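To begin, one chain is listed below as C-alpha cells, in the form predicted alone.
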Amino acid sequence: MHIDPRKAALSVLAAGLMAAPAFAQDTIKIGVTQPLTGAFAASGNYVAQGAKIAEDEINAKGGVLGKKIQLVIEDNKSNPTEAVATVEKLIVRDKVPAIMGAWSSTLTLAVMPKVMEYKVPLVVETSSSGKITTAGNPYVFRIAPTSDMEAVAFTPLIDKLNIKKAAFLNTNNDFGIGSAKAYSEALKKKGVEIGVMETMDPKATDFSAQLTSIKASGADTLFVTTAVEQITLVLKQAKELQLDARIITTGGSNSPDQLIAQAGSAADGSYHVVFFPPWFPDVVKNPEAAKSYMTEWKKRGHEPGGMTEGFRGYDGIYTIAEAIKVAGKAEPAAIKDALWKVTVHGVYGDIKFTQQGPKGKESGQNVPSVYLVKIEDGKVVNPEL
C-alpha cells in the first residue's frame, strides 16, 4: 500500500597546500561510510552493495565531467566513534569532495560536527531522526524520510487497522527513540491508547522481560524498531511467548525477504513500513529506475533480501553525482550549493531538497514516498486495508 508522506583539525595552510591536487585527478572520489562490521553490519553492507551499482552504471555512462567516479568506502563498525574517525579519513587523507552515510541516526550525529567542520556536504541515506535535519547544519542533505514524516504517512492507516492499544519497544539510540516519540504522538492523536514503551539495547538478543510486560499490557499492536538482526529475534521470540498483540515495525530497516528466510512462521502476520517495495515496483514513482536497481542486483547475486537497503545507498550516490554534475566541479563548497537544485528520478522518487532548521543553517530534507506490507504464509504481500 503507497503512502503518501506529504499527506500525512587541518590548519589553513595545510588544507590549501593539499586543496589544490586534491581536485587535479583523473577520478572523482566520493566517500562513504557504512556499518560493515558491527551491529547494523547487514544492513550497512547492503547500502554499499547499492552505491557500488550506482558507481559502475554511472562510469558506464561516461562518468560525471568526463571523469569516473571512485567510491571509498569505509567501515564505522557501528561506533560513533569509529564513525568520525572515517570522515575525517575521507576528507583528510583521501580528499573526497562529499561523503554519504552513515546508516545509523547516532552515527550520523556523531559524524555531523566534522563534516560542518571541514565545511563538506554529507548525503545522508538512512538515518530517521530529526535531530539530523533540525539541528543548523547546512552541509547535511537527506534523501530518506524522518520519523515524523514516516508516522504522518502512517496516521491514514490508524483506523484503517483497528488500533486501539498500542505497546512500543525500540532500540535505545536516537533512531529508536525518534521513532517510538514520532508514531506515539501521532497514535495519540487519533484516540489510540499507549501502552508500556520498552526500549534496547543495540546489542541485546533477549527480549523476554521486555515482551512478557507487553503482552501483560494488553496492547493489541506492538510497534517494533530496530536492525532487521533484532527484528529477527523479536518476532521469534514473541511467537514463543504466544504475543497476540499484531507486530508492525518501522523505520524502513526491516528487509521483510530478510525476515521471512530468518524467523521463519513467526514473520507470519507482521506489517512493516518500507521507503522501497522490490516486491511491486510498478507502484513507484520511478519505475524505471527501480527495475534497473532491481536488475543488476539480482545480476550481481546480492542477498534478495537486502534490496530494501541497498536502493538507499544507490540513489545517494546518483544524488552525489548529480550535485557534481550540476556545480560543474567536483568541489565541496560548489557540490554543496548544487545540492539544493539537484532533481534525481531515483527509486526514493523524485529526490530534491527543502529547507529544515533554523533560518541560515538550514539542512535539507527529501520527501520521498512510504509503503506499508504484510508477510503472510512466508510471502510478502500488499495488504488490503
Partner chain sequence: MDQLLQHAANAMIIGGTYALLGIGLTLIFGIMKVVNFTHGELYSFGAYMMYAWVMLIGADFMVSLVLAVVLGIALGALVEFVLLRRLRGADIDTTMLVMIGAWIAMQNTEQLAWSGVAKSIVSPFPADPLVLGPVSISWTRLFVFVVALVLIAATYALIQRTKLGKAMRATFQDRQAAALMGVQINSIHTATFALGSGLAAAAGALLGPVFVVYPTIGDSASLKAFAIVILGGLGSIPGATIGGFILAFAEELGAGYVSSGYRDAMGFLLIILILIFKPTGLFAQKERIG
Given for the second form:
Amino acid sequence: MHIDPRKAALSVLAAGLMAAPAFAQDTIKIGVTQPLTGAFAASGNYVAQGAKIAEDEINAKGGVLGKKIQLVIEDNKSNPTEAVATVEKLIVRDKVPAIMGAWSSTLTLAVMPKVMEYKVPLVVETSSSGKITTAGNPYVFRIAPTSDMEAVAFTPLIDKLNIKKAAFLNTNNDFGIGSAKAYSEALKKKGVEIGVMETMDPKATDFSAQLTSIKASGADTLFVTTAVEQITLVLKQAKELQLDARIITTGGSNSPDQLIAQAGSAADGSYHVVFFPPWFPDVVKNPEAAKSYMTEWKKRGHEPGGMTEGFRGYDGIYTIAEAIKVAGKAEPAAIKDALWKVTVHGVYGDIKFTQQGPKGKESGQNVPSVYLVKIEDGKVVNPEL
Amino acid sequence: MDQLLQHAANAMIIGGTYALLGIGLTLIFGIMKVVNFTHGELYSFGAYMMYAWVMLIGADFMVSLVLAVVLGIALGALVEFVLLRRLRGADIDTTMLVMIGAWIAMQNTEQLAWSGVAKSIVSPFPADPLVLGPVSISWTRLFVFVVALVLIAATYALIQRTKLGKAMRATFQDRQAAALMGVQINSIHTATFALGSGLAAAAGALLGPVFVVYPTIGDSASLKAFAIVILGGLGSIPGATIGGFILAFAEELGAGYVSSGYRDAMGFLLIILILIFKPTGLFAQKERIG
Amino acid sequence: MTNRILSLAWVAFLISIPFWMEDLYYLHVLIVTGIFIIAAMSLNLLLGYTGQLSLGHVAFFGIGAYVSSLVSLGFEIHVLPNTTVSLDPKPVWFAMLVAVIFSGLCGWFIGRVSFKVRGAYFVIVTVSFAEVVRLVSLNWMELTQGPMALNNIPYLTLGIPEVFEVEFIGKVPCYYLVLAVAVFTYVVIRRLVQSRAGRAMIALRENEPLASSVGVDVTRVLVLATIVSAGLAGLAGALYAHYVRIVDPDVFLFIYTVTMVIMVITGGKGTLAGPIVGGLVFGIFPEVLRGFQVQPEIQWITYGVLMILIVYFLPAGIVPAIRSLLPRRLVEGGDGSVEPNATAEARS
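Form predicted in complex with its partner chain, following the form predicted alone:
After this comes the whole thing, all chains and molecules, with the earlier chain placed first.
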C-alpha cells in the first residue's frame, strides 16, 4: 500500500537491473482483504481493527524473525470481483507471502482460485460455507467453524428449546444458503418441521414481504443468517409486524451488543450463535488471550459490539505470524507448510489445522468452540438450557 | 386476505415517501429541464443529517427532522447556485454530465465523512406496533406516512396558492414569456432546485430511522425517483404523486406474491410496459422533450 | 501519411511494453485499462458520433461478460416445470463470438424500443435497462449464481487442440490479446464512421430534423450504431470475464457506465483518439494517486470534480483541444502563448 511514487517509477524503469529481492525487506508484509465498505462493512472493519491490535502487539514484542510485521489492508467492497482484484494487488504489487480474508464465504470462494494460481496461503478468519475447505484448494486454512460444525453443536439444543416448526430467512449467498442447508438438515433429523425458507439479497433493507409470509406460516422459530446490519433490520421489522416466532441468528457475525444498541427492545428474546462470548471470558479456552484482546479493544475505543467479530482478525494475524516464525522465512511455500504445524493459543481456542477435502490437496480446518447466547432485557445472558 | 391487507398497508406507507422523492425530481425537471442525478445524494444527505443530529448531537427527533430538511434545502440551493446557474440554456446532456460529476463527488464525500459502515437511527416511538385487526403498523412508519402526506399537501399549496408557485408554473409553461412578464428566472431556478432537494432530503430523513443509513442508499433512491417520474410523466406533480404510490404497490405486491428478489425490478418493468403502451407516461400534461 | 506513421509508431511502442516493463502489476493495470478503452471506444460511437447519451452502456459489457462465461462454463436451467435447457461447456473463442452476437442483438432490441424517445426519457430508459439486467443477473440464481458470482471462468485458448495452442493465461499473453482486440475495435469504428452510414450519424447528431428531411433514415442509422456499439462492448465484457475469471451482478453498476462516459468526454467525444486518451488518463491516474497514498474516496471525488471542470472548460475534450493548439503553435513559431479562444471555440 505504501509505494513511494519515485520508487515505483524507478522500479518500472530499472526492474530489469534489480534482481528483485521480493521478500527481502525490513518489514514482513501480511495481506488482508476485508469488506470495509458495502453490505458487510461493519463486520469487515471490526476484523481489520482486531488484526491491527494483533499487528501492534506482535511488533511490541519484537516482531517476527527479528523484523516488524506490516499489514497491507485492502477494501474488497463486499464484492467478489473486487475481492479478486485486491488479492491480485496484494500478491503482484505488494508481494505479500500470506493473506488473511476475505470475510464472507462468497468473497473467500471468489479469491481461492487466485491464491492457488499464485501459490500463496490464505488464512480464512470468518467464512462458514462448507465448500471452502472441500474444494481441493491446499492453500486454504480456515480458523472459523463451518456451518456444519455449528449445526452439530446446535443439535442438542433443539429439544431443549422445544422447536417444533422452523422457518429460515437468509442471504442468497454462500454464507446464508450454506447455513440454512446445514441447520435445516440438523433440524429434520430431530423431526422438526421445516416451514418457509425465505432469502434476501445482501444489500436489501426491507424484509416486510418475507416476514409477512413467515408470520403466516406459523413457525415457532426463525433462523436468520446474515451480517449484523441486516439482522438489526430483521429484528426491528419482525417486531413491527408482531412476528412472535423466536429468532435465532447463526454464523457468529451478529454482534449482540450492537443489536441491543441499535434494535433496542426488538432484540429482546432473540438467540445468537457466537464463537467468542466476551460477556463470560472465563468460559473460553484461553482466557489470557481473550482478556488481552478485550482490554486493548476497549482501550482503543472500538465499538463494543464489534468485539465478537474483531477477534477473528486478531487470531488470524497471530496464526500467520506464528506460521512465519515456524517457517523461519517469510515465503509463501514455507508458510503454507508451517501452517500445518502451528498451534496458536488464540481467542478462538487452540487453533490448529486438520485435513479436510479431497485427498492429496487437502485444505486446513480448525475446530473452534460454538456458544449460544440470549438477549434478555437489553443484556446478553447465558441461556439456562 | 390478511396478508394482502398487510401488504397494502406497507405499500401505502412507503408510497408516501416515494411520492416525495418523485415530486422533487419532477419539479426540477419540469421547470429547469435538468435530469438531477444528485437527487439520491440529497436523500442520503437528509438521512445522514438525521443521524448526525439525533445520534451524535443528541437533538430532539422532531427538531432534527426540521433541521435535516432545512439543511437539504440549503444544500440544494448551493448546488444550483454553484453548478447549474452558469449552465442555463445549455443542452440537457451537458447539465446531466455535470450532475453526474456532482453525484460522484457528493457520494464519495459522504463515504469519506461517515465511512462505509451502515448507521442506525433510533426513533423515539414505541417499539410495539399499532394493531388494527390483521394489520400491524409501527408507530415510526405511521409517523413517516403522516409527515409525507403533510409535505405533499404543503407542496401543492405552495405551487397553487403562492406567488412563488405562480411564477414557477409560469416558468414551467413558457420560460421566455415568464421572463418577459418580470419573473426572475434565476431565483425561480434556485427556489425550485432547493424545494426539490428539500423534498428528497425529507424523504431520506424520514426513512433513515426506518431502515439504515449508508453512503450508497441514494443510488436506489435516484433510480426509484426516475421510475416514478417516468410513470407519471416528466414534469407532472399529480403524476409523480400517484406514480409514487403505484411503484410502492407494485414493489410490495411483487415482493409478496412473485419474488422478493425482484422487488426493485418492478419499477423498471413498469417503465418498459409504459414505454411500449403509453410512451408519454400515465399523466403527462405536456409533450415529451425530444 | 504522417498520421499513419504516427499510428504505427504508437502501436509499435505498445507492442514493446512487455519487453521492458517487468513489474507485472503495471501490465495488469494496462490490461484492465485496455479493456475499458475498448468499451469506451464502443460507447463513443453512440455518444460521440450519433450524439445519443446512452447511460446503460454497461449492460452490453456485462451481458457480453455473462454470456461468454456461461457458454464456456456450460449451464442447466429449468424453464418450465418439466423442461430443462442445458448447454455443455464450449470453447472460449466460440463463447466470445456468441457473446458479441448476443450483445449486438440486445443492442438491436434496445435500439428499437428506446429510440422512440429522446432526451431525458432516452437516458432514463437506458439506465433502467441496465438496472433490469443487473436484477435479473442477481436473481436468476440457477443461471447466474446471483450474488455468489460465476467463478473459475476458463481462460482463452486458441489453435488446434493437441497440435498448436496458445493459452491466454498470465499477464503477457493477455496484454497482447487486449491490444489486438483494441486495434481491431479501432479499425472497425474508423471504417464505420468514415462510411456513408457514419456520415449519416454525424449529420443527425448535428441536426436531426435536417438530416431526416434530406432522407436519412434516422431510426435505422441509430439502431445500426447501437448494434455495432453493443457488440463491441460485449466483446470488451467477454475479454474482461476471461481475464479476471469471475463475474458478478455488480458488473452492471451504473458507476461503470459513468467511468466509460468520463473517459469519452475527457478524451473528446466524436474523435477516434478521444476514448484512448481519456481511457489512458483514467486508467493510469488511480495508480499515480495511489502512489501519493490518496484514499479511493478522494480519487473518486477528484473524478467527479474533473468531470464537472471538463464540461465547463474543455467541453470538447483533450484531443480536440490539443489539435486546435498544435498547428497554431507551429505557425506562430511555438512561442507558447496562451490560447484563450481554444475552449470558447470548442464550446460554441
